[in-house]
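Take a look at this one chain, the form predicted alone, written out in structure tokens.
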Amino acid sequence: MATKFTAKPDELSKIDHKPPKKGWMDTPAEFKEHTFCWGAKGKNLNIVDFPNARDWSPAEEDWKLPENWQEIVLEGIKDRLGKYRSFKLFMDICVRCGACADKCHFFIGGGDPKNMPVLRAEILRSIYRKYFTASGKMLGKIAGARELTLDVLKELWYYYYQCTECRRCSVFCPYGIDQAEITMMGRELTNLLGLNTDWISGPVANCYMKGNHLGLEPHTITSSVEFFLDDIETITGIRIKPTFNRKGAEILFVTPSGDLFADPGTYTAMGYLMLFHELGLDYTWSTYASEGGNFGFFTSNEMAKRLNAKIYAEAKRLGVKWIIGGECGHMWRVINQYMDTWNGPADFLEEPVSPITGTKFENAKSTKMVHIAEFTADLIKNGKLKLDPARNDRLKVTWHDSCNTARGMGILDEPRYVLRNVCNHFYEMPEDTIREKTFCCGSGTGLNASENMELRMRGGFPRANAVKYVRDNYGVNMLANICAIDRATLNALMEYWAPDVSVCGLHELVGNALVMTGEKERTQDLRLEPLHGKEAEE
């Protein structure tokens, strides 16, 4: 059983970036403790017919892997070679110039080589090597090429769960080379055996069973949303009245599970309530595609194309034009660069068109899904709501580009466009720590667990160095983002390492400031906390 994380951050920001003095081929792996996840349980790999399922722990001994687990890693090379010609690309054109090797915010806050984008990609490149290349099979070791050991396995799957697939490196490749689909397909080959974790294989399992990461019911999720609408009646006047798995609405709208049980999403989700009652949106909530987030992106192309077509599903069976799809960093990965290779393009429905300022989505023409971002952005631009910024006035706000949304789907405009419109006060990080160059969390794909905190924290100190720039030169107490995880694990880095600055989604702040008609002078944001100037009434 691990113990609790104590490190503090003192003791943590003392990182040596110093080469060690063997070669990176004659250093095994070291487990250490809060630097991994656990294993998956085998009842999770069962539900979902993943390979080799067992309860089993990283940090024993015996993985409990099948007799022939070699035959079964390299039949899994060969297949991908075949079917990725990306793959294929990344194995073999890397010059080894070094350009994204201090990219990388664990390298950044660990120091440990391995985990410079190209010495991680060599540990499964050298398996390639040694048997898919002439000079490989021939020259060995001199050819950059080894065997596949055990030692060598394990050394993989170590550093493949200490990368977040944020594809910062790739910014910098000068060939390209994305590091996030090396990671990908070194993940997958893990699967193979069974070496999933347990907090990928649990939320995988869930939102196979219950359509949402978190396992919860229809009943929970109505509940969920009827406590938001208290605390909404309570601030405003008003009682919102949304609907669920109504069959003819006009929109689909698709949020993480995360905004809907966890704090500080809940009050993203209370202010996606308040925005599309004022619009008079013709929507509905689905309880059974109740989750936009895909942890099966973490294990395999495969478990993450099941996944997603539960969102067209359910499109499909109540007859919806098009979707909506809100603050989440994964999911519009997956959307944006994969959903139509794997369930599109999405035919039977049709090209969003803003119902409030007619503005078609051209973008969406395949996905029939549009980020909430875009949505309001737009909304903004013509007109169409009445904002208050200074309701936000207690808060410096500063914008974390959440890595999926922004390297991956090009929202970088947009959001700022938001925040400046219902906020004061908006500070930028510095230049090389945000947009297409952002800091990951150092908690995505599947990472944000509670055993690996130093990981976390390490990966983390890149963005959390750059929040305390801001924090300390401008005051900034407030870090919004449009992801899901974001939102639940940058509260714990900032607590450790900007304790000082909050975390907060996009349209909490729109929530905050968005007058609503009918509404009752409000004292009040959405976290029930005087506004700026009405401290004094409460």
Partner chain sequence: MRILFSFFAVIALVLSAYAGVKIANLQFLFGVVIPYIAITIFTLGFVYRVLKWGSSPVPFRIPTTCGQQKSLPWIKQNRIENPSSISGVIIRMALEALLFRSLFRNLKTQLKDGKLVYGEAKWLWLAGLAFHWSFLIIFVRHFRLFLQSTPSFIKTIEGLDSFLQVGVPLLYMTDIVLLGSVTYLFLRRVFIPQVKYISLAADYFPLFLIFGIAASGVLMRYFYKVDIVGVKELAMGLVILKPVIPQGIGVIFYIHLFLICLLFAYFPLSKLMHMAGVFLSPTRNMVNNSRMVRHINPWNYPVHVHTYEEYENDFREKMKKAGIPVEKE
Contents of the next structure:
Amino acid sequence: MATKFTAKPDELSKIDHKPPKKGWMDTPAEFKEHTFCWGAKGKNLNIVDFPNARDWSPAEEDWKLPENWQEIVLEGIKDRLGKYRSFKLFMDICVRCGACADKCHFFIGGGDPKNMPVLRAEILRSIYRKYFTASGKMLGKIAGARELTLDVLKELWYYYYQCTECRRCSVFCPYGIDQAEITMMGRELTNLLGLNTDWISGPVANCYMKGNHLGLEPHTITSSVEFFLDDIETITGIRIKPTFNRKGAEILFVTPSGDLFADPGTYTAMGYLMLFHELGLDYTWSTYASEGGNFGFFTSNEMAKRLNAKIYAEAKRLGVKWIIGGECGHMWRVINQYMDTWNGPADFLEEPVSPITGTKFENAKSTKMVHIAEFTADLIKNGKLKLDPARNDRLKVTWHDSCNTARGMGILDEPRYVLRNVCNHFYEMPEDTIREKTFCCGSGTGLNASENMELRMRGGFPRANAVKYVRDNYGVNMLANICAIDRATLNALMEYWAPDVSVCGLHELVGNALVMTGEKERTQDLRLEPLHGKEAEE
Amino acid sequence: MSMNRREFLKIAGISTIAGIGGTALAIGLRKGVLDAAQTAPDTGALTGKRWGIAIDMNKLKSEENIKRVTDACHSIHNVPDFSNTKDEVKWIWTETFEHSFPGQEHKFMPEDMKRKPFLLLCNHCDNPACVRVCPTKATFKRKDGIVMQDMHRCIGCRFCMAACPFGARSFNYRDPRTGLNPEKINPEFPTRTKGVVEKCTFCYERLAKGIKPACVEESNGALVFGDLDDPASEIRRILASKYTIRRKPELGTEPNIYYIIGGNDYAVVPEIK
Amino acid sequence: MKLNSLLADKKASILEKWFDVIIESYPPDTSNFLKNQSNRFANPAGSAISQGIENIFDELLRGLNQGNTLQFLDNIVRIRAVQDFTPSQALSFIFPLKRIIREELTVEIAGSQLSDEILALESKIDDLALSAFDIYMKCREKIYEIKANEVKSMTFRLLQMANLINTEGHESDFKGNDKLKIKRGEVKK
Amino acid sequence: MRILFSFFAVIALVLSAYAGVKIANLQFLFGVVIPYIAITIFTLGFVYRVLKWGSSPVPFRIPTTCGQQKSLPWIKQNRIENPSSISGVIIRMALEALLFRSLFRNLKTQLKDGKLVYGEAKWLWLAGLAFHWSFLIIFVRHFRLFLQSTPSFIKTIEGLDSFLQVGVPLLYMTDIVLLGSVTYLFLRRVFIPQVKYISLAADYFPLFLIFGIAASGVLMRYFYKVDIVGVKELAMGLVILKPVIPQGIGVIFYIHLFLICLLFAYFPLSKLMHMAGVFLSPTRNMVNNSRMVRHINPWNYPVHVHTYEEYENDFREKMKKAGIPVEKE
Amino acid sequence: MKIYDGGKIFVGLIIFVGLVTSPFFFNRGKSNIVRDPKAAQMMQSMGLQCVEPKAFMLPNHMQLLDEWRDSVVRKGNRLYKASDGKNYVMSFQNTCMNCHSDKNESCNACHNNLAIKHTCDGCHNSIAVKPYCWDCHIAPKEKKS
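What would you give as the form predicted together with its partner chain, now that the form predicted alone is on the page?
Okay, now the whole complex, with that chain kicking things off.
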């Protein structure tokens, strides 16, 4: 069923130029290679007790579905209609005005009409109408209703794993219909059938058992941090001694595990370490709650809650007063919109107050978790940091608003404030591609695998296009952001579409600019590259 | 409502659009209930091709003479009197020679001529500038030569007032009914509303009944009304025998009001039946 | 060069036809959207294509400056390399140019001695196709390289540590951990 | 196909009303019975649909944030697009419901002079706004037929609506605007390929129906006159629950009325419920304050987690070796 | 069925239902327009009739007046030959208002009352039509009776 890269000789000369007469309902999804992720492994699903755990492959004809799969899906829909007003409402009120159609990065970059948010939603709506509305039951296709066949299920899977839940469509929808909410429901349904992807179920299992997506065991975390400390010492001459799982610390620090392992996230982690050391902050890392991100969020609400529970549990165990969260996109969407509801109330914590500036973080008084960009912006505003932005002078920086923090939280100006204080060359991308209109990296919601690289390149094209614009016009060579998935995937995107642009986290730039007490004269940046790149060469 | 509307239209400057679009719409929408054959002119109506008046200034000797003429017109047409020039509405009025015939005056002309009030009214020009500029065709030239003003259509844009070189048009800045004595309103003739432009209509409503304009009737022969296209008409005979002048002929609008100003020897010409 | 001036005259209509052929090569549903002349694009790919083909055409007339042409070709091929095309489909947009030119110049060709020039031009177009194939392969290789790089960067720290920590006995589910099976000492950055 | 189906459905409905009144003399059915049924379906159906939505909770606080959050006091919050207070939400909802704020934001991705631009795309917003507002004004205007003495605000609306004083009877601007905008909304579904592709019969049908209603209304007002006093008599009969069928109201009126009844009855069964839905949309009607105030999920249930204890049991030795403090030695 | 955010939803629904059913409440106890079908016949029998039959005049009188105006003001044609062959002078103020000599009486006058006062405002008010004819055309003096 998957299309290979071959065509019969006689097809070469005559590509069919005529669009099909058939409507989208009668056009089944074609599983094109390099656009979908591998199926989940049974053992990973078993670890977290997901139903119908088995090895399967989307590319194969036989998905090894349980006998009563239709029943499971329909029961699942019914259950969720009763639990989520958003779902029920969004099934009912779309008028198909088309305002969202050309807002999706996958549609813009690839052109597959079913990647228009409205059609992606219609896939699920057509099932909903058939089984849950009177008009759909009576009028069938005329009312836009469809039987739940295997083809329809496959279509649902194919396109619901081609949505990064970035919410860009929702911004433009006159009723605020959020495809992300619908995609979440669609994905929950597929998970009832064990139809997860390997790239999501692996990290979920890891995170559940070992505390983080990458499956880093406690000693691996500490030794990984040791490497950063070595590098920091090389750069600054200062040896930092962070603590792990330390009871009685004032603050617990939680960051996505990607920052501990994958470049360029690691440089961001070094930035955190340097900043906290310079402040003399009484804080600790946790190896148990060693993941801020939440791949469970890409499977089901329940799984996301199970993974998220560790943060408060650990904060309670360690007896900290409050929590700082590192740079991550969906982690913050989860913290902002879900954490307190799921696992709160965090009444064992105190309302966050910066020990350095005394600022009360009023906006976090219930979750007790502060975004590090808020924390750092406050420090800079109060003049508590000595910064030398010139150290970032070889960089011409642009800012990528990550979709989750932009449209699921609204943290837009804090990082920009920090950025303006730590570097001298900052250029915004075109207006309609930033802030709440920002384009997704094309790899969110667990789509940052390798096997779907083509899909990622397509989906990221609108973002890359805007970066290319500032690269060509202002010579931008650094794309800064506050999202671990961005840091992991934008590199690849830039490599293909806009070579010469690197990717970094906000606190890497902070780390570079931070003048630490007792440091030696720096000659290297956090990437161990000469600080004044060009001059040094000359 | 209507007064605000007109004000609004004027201010917003959509009068032109409303006029052109509106006319088209009105024409398009109207599904005629009347057959053309169902209407006809009054059998006793005065008919002509080009109505005009010759005014013999020699016969308008006294102020009373003139006032009788103007009052006759203004009272039957319910022309309001606000007793101030700013709001003044005038169909027929007077001016000095100098103002009536600018450029014709000279310092040696008779003193009484200089001071004499000249009776002025709409010239019902052959080439009326006001008609050309009207965006809604509220003012138009009738077949009998009357420059007519259709109050129903007027949107008060006042282009016509700017275009008319004779100052023959007045704008209703105020509700005209407040400038009328309720006891003396002529119930047979409508008033106007605030926000429209009005002027002399050559008593089209009287012509339809076969009688001459009120001013002519009240002038004791000083004003002679007739069809300028009819060589046998009295007015043509007067124009052929007397020296007459017209206001601002150099503008090319071809006014149809003629003034006899010289010689006291004008004899009454018998009326033509 | 008589042909060149003829081509220059017909440039607009040739480019338009060529553009349409490219748009129609998109998956049927997509081309449906892109067909409409007045609002062809909900697809940034179009930007590169329409710009690209004009530049390529100009270069053809000018006689193919290798460096420039490759850049223009790259802009188009790079996009098509990650869209749903087979390699042959991805590059098929070049050849119709021959047909379009012959169609546009039917009368002129019949009535004059252009056949040599036409043949020369067509072989230039063939060269173009060959270059496009190179670019296509480069793009595809780039994708695989990116995949590899990504894994490398994700696991670099692990590899770094692999020199120091004992990985035996760890059965990790982490995909990248397969790479941990590299023996000590092999990892050098 | 989807277009034709909807088109002929509306034509058939028009014909059935025509036949019903003109041939079968079913004035009472079309003038009294059907209107009562329609208004009942409309009201009860509407309420039922809203209650059904209401019966599902909003477990999480999920506003789409379209601007800067409330954070440090010196960072300027976008109080409307990212509201942290009820008043902000009210303004946001008002802008959404009254002015279609989100559609106003619409962009289109297009090619201009060989360059990709994200241009303004306000036509949909403009047509949508024109359509809904003129529909509302026309709806309100019709209350003159349902109230014994017409309130002055309705007269004012009528006065404003016929402001241009064109034609006889005075042309209502909203009549033209409604017909124009509904035509635009239809044409864009036909001529914009994406929109055509996503459109269902259920999208064309209401457009045809509303076009039919507006067209029959215009015809009745300006061309095929009906006895308006008779219409008021019928309408008043309905609302004082003493239905009467005055003689001599033209058949065009019954067609108009029948189509309206269908629209009312169809309303709660269809996407037209977006009228109520827009107010219930959790991405727009919620305050983004979930870090400040705990939001309660009524069906929140305890879940199985991998506890620290289990974790330490898995890794105790390794943790000790790495110098990480443990609970149990 | 538990309704979440019930308070707000019920307020909304009450407003909605209130608006939809408002005509029923506003008109409680009110009476409908009463039209005496005999009125027209009676007028005829008394030798009083309009320029055209009532069935035509009711819906079309404004159109007729509009065409009259056009004919009189623009074409200068003042005579109207009615469909029954009678001739009338087209004048709103001087022909129509001769019979419709009172524009201010209640609706009943036209439709019910045998006193046969063919008023304008009665009807107009009942269907909320506010013609602006009388901004200029002089309404007949109201007879105080």
